[in-house]
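Presented as structure tokens, the chain that follows is alone, the form predicted on its own.
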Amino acid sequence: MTDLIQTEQDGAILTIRLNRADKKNAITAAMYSAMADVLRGADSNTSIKVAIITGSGDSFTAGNDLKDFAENPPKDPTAPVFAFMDAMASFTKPVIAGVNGVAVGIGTTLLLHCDLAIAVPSAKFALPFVNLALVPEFASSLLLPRFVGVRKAQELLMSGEAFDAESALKFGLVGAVVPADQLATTLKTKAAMLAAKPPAALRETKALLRGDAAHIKAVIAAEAKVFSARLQSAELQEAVAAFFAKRPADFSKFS
């Protein structure tokens, strides 16, 4: 397992921490693989009742590491990013997100699959897929409208504009905003509360709230098919070139 993903079990609570603070916890293929393995193992481990996912430093995650992503594009359903999405969508136990800073791309769509989410006031959220000539992923085209409504989901996904923690709270993407120095304690308290509940009843409650898991996975697969095709597009090549050149992308020549 890559050391860029840290895990710690404290009693019935498992903490998964993205540990790449110098890169704002941008996620590589190896990190996705590691998290998928951890989630699958935790789901079958009867000693674990609750999982926490959080970041290190001042970031939750800046999303995909674009250099690694360009070198290792997800071409089929076995790709590490899709393995992680499947493991997360299949996870039967409660998951709490501790959004300790910037949450870009999958850093925001991940929250749609968590049962509780708590952010710090400085957290910034964005769904910039269209800006990178990509499309929504992780069933966000299905789940985001459930959280924020169709009109707001259209705005967020088609503009790619960032929003702050108070907006995320208003939208229902997080359930609370707490001072940064209280995040760890709040996560531990919430996790302990859930871990004390009847585990089978909690799993069934999660399943009922989530709804049709097969439909969610089907949407993940449908999005992934379009997403993978977009990776071959000239628009994406322009977006990536502009990112690394630190210049605005120019899509004026595309129709």
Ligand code: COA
Given for the second form:
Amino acid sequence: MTDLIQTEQDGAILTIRLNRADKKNAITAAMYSAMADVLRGADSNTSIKVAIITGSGDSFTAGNDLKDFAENPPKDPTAPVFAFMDAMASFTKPVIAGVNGVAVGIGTTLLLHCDLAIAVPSAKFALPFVNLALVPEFASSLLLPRFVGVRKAQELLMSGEAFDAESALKFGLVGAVVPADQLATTLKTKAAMLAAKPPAALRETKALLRGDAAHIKAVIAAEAKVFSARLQSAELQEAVAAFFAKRPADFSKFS
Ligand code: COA
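So that was the form predicted on its own. Now I'd like the form predicted in complex with coenzyme A (COA), please.
In what comes next, the whole complex appears, and the chain from above leads the way.
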């Protein structure tokens, strides 16, 4: 397994840590595969009752690795990114997100599949898909309106504008904002609280809150079809070239 994903089990609590701080924990195909395997293993491992997902360094994750995406675009449902989404959407145990910094793209949409989300004050969130000539993913077209309301979801997904931790708390995307030096302890305390609950009751509660899992997976698949097609677009090539050239993208020639 790639060492860019670290796992650590402490009693009944599994921590999954994105470990690519120099690239803001941007997620490559190998990292998605590793996380999908870890989640599937953890779901059937009765010694694990709660999972925590967090980042290393000053970031949660800057989202999909844009180079990896442009060079090896996911083409079908077996692609690592979709395997990861399926593993998250199927996971039956509570997951706590520890948003220790920037949370872009899937860094924000991942929160829609977590049961608790706790951020530090410096965390920054964004759903920049449209700016990259992409479309919403990970069932965010369905779940983001549920969390933040339709009007706010339209604004966030169509503008791609970043927002801070205070706004994320106000929108209901995170449940708490705690000082950075208290994040680890808070995650541990919350995880221990959940690990002490009757596990079957917690699983059933999660399933009821999630609602129609088959529908969520169908939306992930429908979005993925459009997303994969967009990855082949000239608009995306311009967006990715602009990012790595550190210049603004110019979409004026597209109609
Ligand atoms: N894919 C690939 N590399 C990425 C990346 C990504 N999504 N996000 C950051 N990186 C790399 C940068 O290229 C840079 O690499 P370098 O040091 O070799 O030049 C390094 O990580 C640090 O990023 P930098 O942009 O210098 O940090 P910052 O603090 O100024 O900005 C972000 C942080 C997250 C706001 C900014 O990197 C960003 O906007 N990233 C792209 C986010 C994105 O669009 N994700 C995809 C969503 S689908």
